[in-house]
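One chain follows as structure tokens, the form predicted on its own.
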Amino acid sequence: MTDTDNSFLAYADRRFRLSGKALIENGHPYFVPTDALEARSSEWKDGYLSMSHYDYLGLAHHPATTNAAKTAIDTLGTGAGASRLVGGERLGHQALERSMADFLGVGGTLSVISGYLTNVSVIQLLLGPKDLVVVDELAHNSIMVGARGVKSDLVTYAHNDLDDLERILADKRDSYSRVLICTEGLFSMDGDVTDLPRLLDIKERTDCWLLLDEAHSYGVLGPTGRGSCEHFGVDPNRVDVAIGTLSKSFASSGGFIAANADVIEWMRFCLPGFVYSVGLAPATVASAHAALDILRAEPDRVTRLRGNSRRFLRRARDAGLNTGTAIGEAVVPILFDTPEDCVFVAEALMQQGIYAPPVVHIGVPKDLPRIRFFISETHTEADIDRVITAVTEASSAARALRNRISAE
């Protein structure tokens, strides 16, 4: 294969190399079958510990969620069978959506087969060629892909810099028919939050719409896990469109939209990602609904999650680790000086039975490699102390190795 080879395989190889292929050529921690790691738990002194999963409320193995899924399969089978519009739906679909809307205090919700697809499809439904979409520069890839896939103009503003957002809107708002602001409630890579009260004031003063991605916020932010609006004490109906997921606090899979009831009814007939996709499987619906019921009945799970998250953040900072702008709510990254240090530390953790893969190129700026730690209410103080000690020791070893190599 030559540098001038224009074949499909040559193109794929070039793109892979640009994405950091060299970092994984001698082995890597990705795509590990974690059930196999669990089966090997006895091999490590303190057992296997996952810090890489979104099970914030510890509900993925709760008897109520697993039994609900089993019952749904026994009763309704394994799949929805078709798009809900053309093939009908199960009673559980709208039951979950009504319960979720009631929990969040909004007019309605609509579930979609994929959380990623939800953002992409909603943005493409809302905007046209005379419109503008303004996106936080660190918003999730699904938001960026959705924004780039429409005929509207796209502008990004500096991460969580609402002064920058205001400058952009002052300069551009009058040139467009509709303007959609897109951001996250709790940022999935940085663990920080949007200043929602100020953001709502900006969007209302400038006659814009707001899409707020609450994928990591529901079940996490607020005293009872109702998300950013509860966290800041604002009316959730001031947010035009909120995007949620069932794969994190609700221990299942798929995405959903929370909005005004009339908006939801419109989307049931017109949202491409819903109309042209199969409905959620019965087991998925049942387990997510069971998880929601547990959250409503046991809000102390959110309190315990918050306590664990704050402990992790505090211990990391006391150890001199770089946690960036994280506030200590379920997602806490630890940043490293180089991708090589990041990979080294992740491998050192894995050797001790702690699974937390590195994030070096995909999803974050190339100069900000990190290990992203997801905290659960099931983690113990001993778990957290174990992780911080392991990261601190491995970080020191990585720096020493790098300095030795530089001196040679």
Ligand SMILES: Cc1ncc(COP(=O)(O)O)c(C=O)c1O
The other form holds:
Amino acid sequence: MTDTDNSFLAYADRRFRLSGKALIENGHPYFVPTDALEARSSEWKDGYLSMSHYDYLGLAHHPATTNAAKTAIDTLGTGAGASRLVGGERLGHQALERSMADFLGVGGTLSVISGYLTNVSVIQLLLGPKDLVVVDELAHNSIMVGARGVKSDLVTYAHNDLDDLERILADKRDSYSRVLICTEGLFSMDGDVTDLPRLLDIKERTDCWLLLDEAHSYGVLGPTGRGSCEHFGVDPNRVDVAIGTLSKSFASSGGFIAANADVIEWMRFCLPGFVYSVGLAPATVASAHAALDILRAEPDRVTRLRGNSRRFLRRARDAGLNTGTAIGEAVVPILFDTPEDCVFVAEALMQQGIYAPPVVHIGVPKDLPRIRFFISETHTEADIDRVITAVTEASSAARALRNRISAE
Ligand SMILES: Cc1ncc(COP(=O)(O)O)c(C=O)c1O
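Please show me the structure of the same protein in the form predicted together with the ligand, now that we have looked at it in the form predicted on its own.
Expanding to the full complex; the earlier chain stays at the top.
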């Protein structure tokens, strides 16, 4: 294949090379079947330990969630079979959505087949050519793709820098009909949070709307896991559109929207990603609902998750590791000076049975390679100490190796 070859295959290869194909051609730590790792647990002195799953509340294997899924399959079958609007609706869909709205203290919720699609489709429904979308520069790819896919103008503000957001709005607000601010509650790559009270004040003062992605916040933030609003003590009804996902604390899959009941009713009939896509499968709905029931009945799971997360952050900082802006809530990255150090440490962890793959460019900015650790309620103090010790030792070894190579 040459660079002037215009075939589809040549184009795909060119694009893949531009995205860094060379970095993975000689082997890589991605797409590792974790069930196979679990099966090999006895090979490691302290067993297999996953730090790469966002099953924050340890509900993916809870008997109540797995039994709910099995019963749903036995009684309702495997797939929903159609878009809910025209044949795919089940009693379980509405029951889950009512319980979720009640839990979050909002008018309504609507489940969608994927969390990613929820962001893309909602942003595309809300905005048109006379509008502006203002996005935190580190917001999730699904927000960026949604924002790029509309005819509105797009501006990013510096990560969590609400002074920058205010400057942008002072400069641009009056030139647009509607302005949508998009950000995350608990950031999925950095483990820091948006200053929600100030953001709400800004958006209300400047007559903008807010889309708040709570994918990693529900089940995590706030004393009982009700997310950013509970964490900051603000009324959830002040957020125009919150986006959740069932794939993290709720140990299932699919996304959902939390908003005013009339907004939800509009979306039920008009949101393309909902109307033109199949409803959640019965087992997916049932397991998510069971997880929500457990969260409501056992808020101490959130407390234990918080205790583990704080311990991880404290131990990492005490060991001199760079945890960036993380606050110690379920997601804690450890940042490295170079991508090579990052990959070296991830490999060293894997050799000890700890699975936590490296996140390098494209996932994060080039100069901020990291291993992102997802903490779970099920981790023990010994698990956390084991990880921090392993990262500390491997980081020193990586630095020593780098110094040796540069001295040669
Ligand atoms: C902040 C954020 N929003 C949305 C999503 C998409 O959710 P899902 O994986 O459930 O499609 C993710 C996925 O990790 C995420 O981190």
